[in-house]
Amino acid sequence: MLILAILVTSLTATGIAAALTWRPWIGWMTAASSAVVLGLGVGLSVTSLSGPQWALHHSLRADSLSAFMVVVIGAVSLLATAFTSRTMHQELTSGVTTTRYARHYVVLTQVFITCMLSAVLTANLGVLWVSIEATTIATTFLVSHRRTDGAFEASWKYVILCSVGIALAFLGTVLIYYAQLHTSGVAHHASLDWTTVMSAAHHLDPRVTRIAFALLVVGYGTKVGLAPLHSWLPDAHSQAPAPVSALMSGVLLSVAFYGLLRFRAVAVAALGPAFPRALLLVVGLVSLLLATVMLIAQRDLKRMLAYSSIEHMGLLAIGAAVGTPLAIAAVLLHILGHGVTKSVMFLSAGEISHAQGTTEISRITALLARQPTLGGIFGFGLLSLVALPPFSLFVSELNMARAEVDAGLWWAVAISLVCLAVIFAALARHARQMLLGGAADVPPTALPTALPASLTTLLVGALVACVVLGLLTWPLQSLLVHAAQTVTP
């Protein structure tokens, strides 16, 4: 039941904000559908602890993973659509979108939403396909929502990127199909079940699975933000409005990735260890290095967020390439930090950018005194993002380290460290920019921020909550333990 309320939550919003001309309670409509999904995977999570739970004749299964998942999905989408409303006055009133294109927005996220629910939700792993697949549909039209060339131009390559590495990730779910259906006699009906799979993984061809897992992981990394096909990220996250950059981001890597750690799971018990974790490792390490070069070097502020991702994205294949119920649970934790960070800090560039006018970071000055509240915000989620203590980041990259360690991937472990280590004195270099540059010559009156007392206390519970599972991390342990045995076969 909890399975069918979640979606029926989204679905409905999704119905009443296509059914209606935009007005600003459709915004906090949405906003409460939100923080339902939170609740309801809240509680889905708790019923998940005693085992997978079932709806519409198997069709839809959640187990601990899927029930975090949609924990996951609960809370970013929470912290964005709660800025629909202020997202679509500010643009109304500068005349960047009309009506119309807001009802628009409104709908393609909430469109973007449930898509990202039923993928976590499916039992189905062509179904988990066919709805990532479908965010790729909805995002496109939301990264072009503000209809300028640079929009359409980031819209154009995101399409044709996640188009290609998702035909990628097809031909990679038809080949596990074929696997199962010529080596271990599954009936057509369940070849693609996600039980079935797996309690058929050891009898696949080894062969076919390993060509299998190869295109899934450059078809699933593509939209994870995974090297090579990593480009179209930081065009589509410095064009697309600050909640849905937030919202890819924060839940739509992550929800790449989850379908990663459920082949992966396949591949290992098919083919051992040994295959997946050289292939994860290889484009972890790739996307770290990219990531921290493009860095140092970065000039605009949402772009330098985006690549912020693919750093933290290269982590997450790091650690699961390890593969261990440690490392696993650390993953998890750390998806779950980093959305949330993630999220506070699109959504405050992009108050940033509405007040200052501009996203490069050298006309982005002096935050602390200019907006003291917002440039705190800013200031605390970039201590978060870097993953310092006593941050949920620090505590899940921490873990991560010791289960490379403990798995003989020492080295591995020191190339992370530099590369963490380069990007925290780039990023240092860049907030000192923002937020005390110029300092001097702005009186700490000269913009007071405007941002509603809400919003406000929505974007420092966030961070709280992070502090919180840095320090206490008891609310989720049983959650994380059972979701990492999951895909540790």
Partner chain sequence: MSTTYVGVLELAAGAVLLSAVMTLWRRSVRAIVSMLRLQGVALSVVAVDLALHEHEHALLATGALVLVVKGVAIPALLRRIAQRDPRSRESRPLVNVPASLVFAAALIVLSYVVGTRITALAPSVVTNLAPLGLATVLVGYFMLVTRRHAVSKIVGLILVDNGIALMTFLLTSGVPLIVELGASLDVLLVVVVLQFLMVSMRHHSATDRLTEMKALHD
Contents of the next structure:
Amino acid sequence: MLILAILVTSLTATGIAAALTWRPWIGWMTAASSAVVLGLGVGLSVTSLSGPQWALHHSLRADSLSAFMVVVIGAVSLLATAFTSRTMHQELTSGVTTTRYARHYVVLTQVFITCMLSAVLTANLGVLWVSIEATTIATTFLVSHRRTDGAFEASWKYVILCSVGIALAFLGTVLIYYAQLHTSGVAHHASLDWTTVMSAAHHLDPRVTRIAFALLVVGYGTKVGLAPLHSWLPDAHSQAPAPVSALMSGVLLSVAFYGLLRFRAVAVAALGPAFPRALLLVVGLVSLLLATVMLIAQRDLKRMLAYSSIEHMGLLAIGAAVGTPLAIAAVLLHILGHGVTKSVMFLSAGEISHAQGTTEISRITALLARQPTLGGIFGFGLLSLVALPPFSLFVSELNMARAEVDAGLWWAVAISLVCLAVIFAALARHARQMLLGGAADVPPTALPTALPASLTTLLVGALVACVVLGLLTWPLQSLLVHAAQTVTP
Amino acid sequence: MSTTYVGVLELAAGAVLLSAVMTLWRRSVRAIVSMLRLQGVALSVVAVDLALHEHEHALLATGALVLVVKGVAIPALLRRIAQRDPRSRESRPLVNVPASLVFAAALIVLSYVVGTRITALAPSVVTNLAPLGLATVLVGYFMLVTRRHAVSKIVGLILVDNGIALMTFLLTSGVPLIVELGASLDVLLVVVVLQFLMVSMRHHSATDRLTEMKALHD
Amino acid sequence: MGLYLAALGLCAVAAAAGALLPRRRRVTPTALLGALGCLAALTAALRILVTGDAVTFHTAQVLPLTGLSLSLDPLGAWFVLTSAFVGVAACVYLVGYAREGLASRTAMAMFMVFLLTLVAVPAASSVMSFMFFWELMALSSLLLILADQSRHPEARSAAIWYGVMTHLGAASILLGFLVVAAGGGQSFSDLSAQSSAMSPLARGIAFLLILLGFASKAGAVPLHVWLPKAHPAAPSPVSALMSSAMVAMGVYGIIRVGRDLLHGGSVWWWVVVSLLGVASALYGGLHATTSTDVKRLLAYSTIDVVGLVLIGVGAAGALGDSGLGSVAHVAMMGALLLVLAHAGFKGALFLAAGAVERATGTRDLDLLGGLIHSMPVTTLVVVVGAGSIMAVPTLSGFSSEWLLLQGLLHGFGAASTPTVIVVLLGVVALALTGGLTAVAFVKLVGIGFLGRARSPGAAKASEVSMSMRVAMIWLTGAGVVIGLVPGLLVAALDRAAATGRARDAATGLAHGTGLVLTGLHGAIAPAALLGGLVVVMVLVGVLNQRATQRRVRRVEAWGCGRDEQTPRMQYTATSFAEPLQRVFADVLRPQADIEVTHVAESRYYEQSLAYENRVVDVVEARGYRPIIDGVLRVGRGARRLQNGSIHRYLALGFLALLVVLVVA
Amino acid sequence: MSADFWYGALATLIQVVVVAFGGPLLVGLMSKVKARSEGRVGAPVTQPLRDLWKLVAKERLHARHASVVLGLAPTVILASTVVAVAISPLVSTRPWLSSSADILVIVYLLLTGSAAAALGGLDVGTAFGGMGASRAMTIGALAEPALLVAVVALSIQSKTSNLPGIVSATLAHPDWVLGPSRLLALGALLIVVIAETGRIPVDNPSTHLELTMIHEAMTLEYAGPELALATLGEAMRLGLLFSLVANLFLPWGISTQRSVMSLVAGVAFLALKTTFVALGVALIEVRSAKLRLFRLPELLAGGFVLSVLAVVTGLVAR
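Given the form predicted on its own, corresponding form predicted in complex with the partner chain:
Expanding to the full complex; the earlier chain stays at the top.
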């Protein structure tokens, strides 16, 4: 029931937004729908603890992992949609957009969110692929929403790179299906249904599954933003409106990663852990290294955040490579922590660039003096992003590292720790420039459109939530453990 | 097993790959689009042929869908784009045509090496053709990488997709209809999106060299 | 445990108060809550040190996926005692000191979090709990360094140095821990059990990794570069906590891991520790003599003292492995006592430096002078603190250095050559730094507080507020008590330094007021020595008064016949240290620029003469700069990777696909 | 009170008195020797004592900007030296608090005195006080380590850093005296003693040119009784160091029994031994020129190396 309610809520909001012309309350309506989704997701998490839920003749399915992803999507989209009204207002007043495009924006955002929800709630791995591909289409328009040269260029690159990547994931899915058709021994009805695939996973032909999984890693990896197919990510994230960047970085990447997690379980069952581990480890480490070197001399605020997303996705891949229940639980916690933190970062970066009129790091100065609250949120968000306690990313990164060393990958941990330290240094340098750089005695400037208290509270609340998640066990632990079990042997 | 069925299948599958290679060879955008249309038709022939032989109604529907989407809609869209484009030639590919063809040959060999590993699971007359699909994927990707023209890029993308569809038909006689439907529509939508982007760009900005834009970089 | 948990709770409440209370009512309640928390921690630690019973606590409700484990044994309690001891003073000081940046919501909350972590780190008893508090300590101190950044721009780069170094260190510690914890539990007791089964090489690697991190936190050369930047840049109560308590956490970690979790390992581990100690002691001592910034001088002197402590810890480890358990015990007790003593006097000195800065507006010794007339209490605190650090007999630094030296001297009997070399180097370093420290602190007192004011700020100085004075006096007074009757702490020290290793039960310290080694020949009675000194001074003073007229006639000082002398004619801190700087020019690499402007009419007359003298940290300039430059070059080069060309991006993907197909 | 206590008290008293008078006499003796060897008659040996007596009666003068430190410094110099003299094994191995007569105590008591002198010099706020303090502390920073390490070399054999313990152990093992380690340590100690007592080639005690002064520059502002205290303190320091050199290397004659006669004999032997040391140092002074300030570190580093060598030799011979 809850599953349907979630999708219906999101679809209803989409419908309303599509039916009416743009009004500020529509933005708030979408935020409310996100809040409802979040609430229903929490409810679903609770019920899913006792076993998977089904809906619509077994075409929708929610186990703890799906429920957890719904929570992530709900949380991040709540943050992002809450900023819709404000962003549209800013763009309308500055003439960047018109009410027509504002309506497009809201509708597409809702479509985007609905696609992600359907991706995690579907029982069918094929539909999962379709949903993720559909997000590409929705977000392409969102990336080009500002209709500048840069926005078009970014969305062009985005759609080309992602389409070709995700096509490979489709080929991988097909090969899994093919392998399943020809499983020896057990006679059963072949389908792309998750439970069916998993029940046959042990009998899948290893050679085909190997190729299939490799293609899936490349394909979904593109969407996750893993190197070497990451190149669309910095461009798209830097050109999209801030809430869209928040959604993309906060959940879209993770939803694609969710697909990888599912297929990893299949591959491990068919192949044993060695090959999936090696593959994920390589792409994870390459992504991490790439993000590291690109962050050192980064010049653009939003691109900086984008590369940081690549970094975190690399970490997730390394964690998933290990694939023990502890590692997966930590990976999931990391997904949530990263999602919330990164959306806070993108949203505040949006405010910053709007206020300062640039996203160039060297031209943003003395933020803490000019806008103490915004600067403070940004600063604490960065602290969370570099995984310092008490934020939850600290707990998840440490537990991933633990699991990795337990699996004998201490050298990978060593490499990633060095990368993380360099990234810390790089981000610290950039943060120094933006938060404290330049003239120190700048008085706080009262902006005509200073962040309203409600949104400030929301951002601060999100950071506090990160702290609570990193500090206390009760909200998540049982869900994480349960969810990890669904994709670990 | 009727020989006609196999013959048609082999011919159509071969046509898919051949048309892919031809797109590398031809420079005129219009010709490339025609190749693409040919490929879409061949693809639908494969699907229909398989469907008739195996009495799969779903696959028949898929074949029809493929014909509509890949044989008609997409080429038509691309043709419209190409007509508006004054420079409708792939003038300066990153890898020149002869070299491209050599590469394509190498890629085809590679797809046979890899493809045999896949077909080894259930060798049959039908599945043995699957490497053709993989080769189409690789050739399409190669085109995507090396061709500068925006339409060529889109064509490359569709080639990849067609190759995958070919493999799908040959290996599994089509995935469940809903998935296939979604996949085909997605491709269509992607093309629409790309077309929209190109049009908006041209409308909006002085430059229309979409593929040469390098403003966003580090 | 109850009291200790209450202490942590009080600190947390204080942090919340700092974050939530309105500005005007923020500082005093928060600081007092924090002080109360520290007092509770102090009491709890003392109780454990007196009874010797360890207490443990575990909850699964905090820290997801692992839970929080705390366990406080005498060794941990000793460091909790150290932190809480300084923490009380820092909180009280805060009442009068906190203004502007430091009184902000964030800074007050972070100050209390910092205190919390300082008393929590020594109790953490699992990898996750430890890293949690450890990193939280780094985070809070990092933000505190930045508290006054608007007035001290140098704090910004200091914070980055600190942040990066501590992050690298934490990474290294984490990796080392994980190597030990691999495939098993993550609580310290599990680690201790698992490490016995590890190969010596793996254990050695784990130790080196962990040592790297802890030594960097402790400020050991060559991992010290952040310390002389960060400690001076932080607001003074924070500097006091960092220099006396946080640095001690590095020492704690080395002892805890090397001795308890990895069971001592082999002699070479401790040789490394000692060598770090020797390098730190000499380098720190040398730079302290040439520094002219009060807090920078104190920071370098912290490196010096940490060096001595590490020499003690290293010698104790090496001696323990060479079968001289009793002597090792003495050396360890010396190191631990030095940690506590250092916390007292260095804390007081940093607080006094803050008082001076508040009163005069500068920390530059070359601009100070004559403060003894206007700031008598602060001057007294500095004199006693300087005396302690110079190891003037009867003050706290002396008792601990004596104990350390006893441990080293009796270690000459060790059979293994590396151990003897360690001990020898330790003695040499101890001797050399003694002299260097004397120069540095005579300079601090003599130039900064005696003589005549060298700037208007110093001339207008007045004594600081009551709470600041109380805080300084608390640290100084407690330090004096520790120095005079170290016997009070003997039982506690014995428990804190005790290992599982067998040692001669008859050897140790006798209970009493002074320190008397049992089983070895050696004793000191600081109280009696002080008695002697006082008696002689009183006698001399009385005779001096009696023998002459009571009145003292004031005259002009001798100036080669010149009538009037100005304050600018005085020796400055730079000139005071110049001879020594010249002696050690090869190590210090001072850079001097002389700029002469001639009068237009003749080259034989100078219009102006500018002289500038800098001493840069050689380790930083030669060791770190090239690495930083290299990383930046890599970063700039990497930018070309993302050149914006979609062809290149697609080609990358294509290559990946081909590779994957071939590999799969 | 036990007999040991009273014996200790008597020994302490005798040591303080003997050094208080003996120190200035040694200074006078050395001036005499120098004068004679230069062909002059020279002042009588008791001249330093007479100077002290004269100074005590004079007026107390303080510089205008000086603080309480100026008055306190000579007292601290004297007190630290007196305490060191009181507990060291000079006349007897068992004076009061001799259990605390550790190397570290004595070295750091001397350092305390030096620091007090330097602070007194800086207190006035003139160029000369600062210059003297700077130079003296530099020399001290290099000399004290050598002193400490040299005595540590002795303590290796006797397994204690307690000075009476070292003396007693040497008495029990006369063969130690001529060991290479001891001779090296003796060399180091002599250099240290010359530096610490401000004799040529390190410092010229009789200079009256401000720019060449080291020690004298610090005491430039003292007058009357305070100058007397400071001078007495320095003289006693010289006495203490000479006595320590004598007793650590040639401990014979020192009182180890609880008898008054042995104390008397101890005084006599001490006088004899220190006279020899004084003569030796005076000869060095006569035969060498004062070094430039920046050549001094080489000499002192030499002393330090000698002392480290002494330790190493001691360890090898162990």
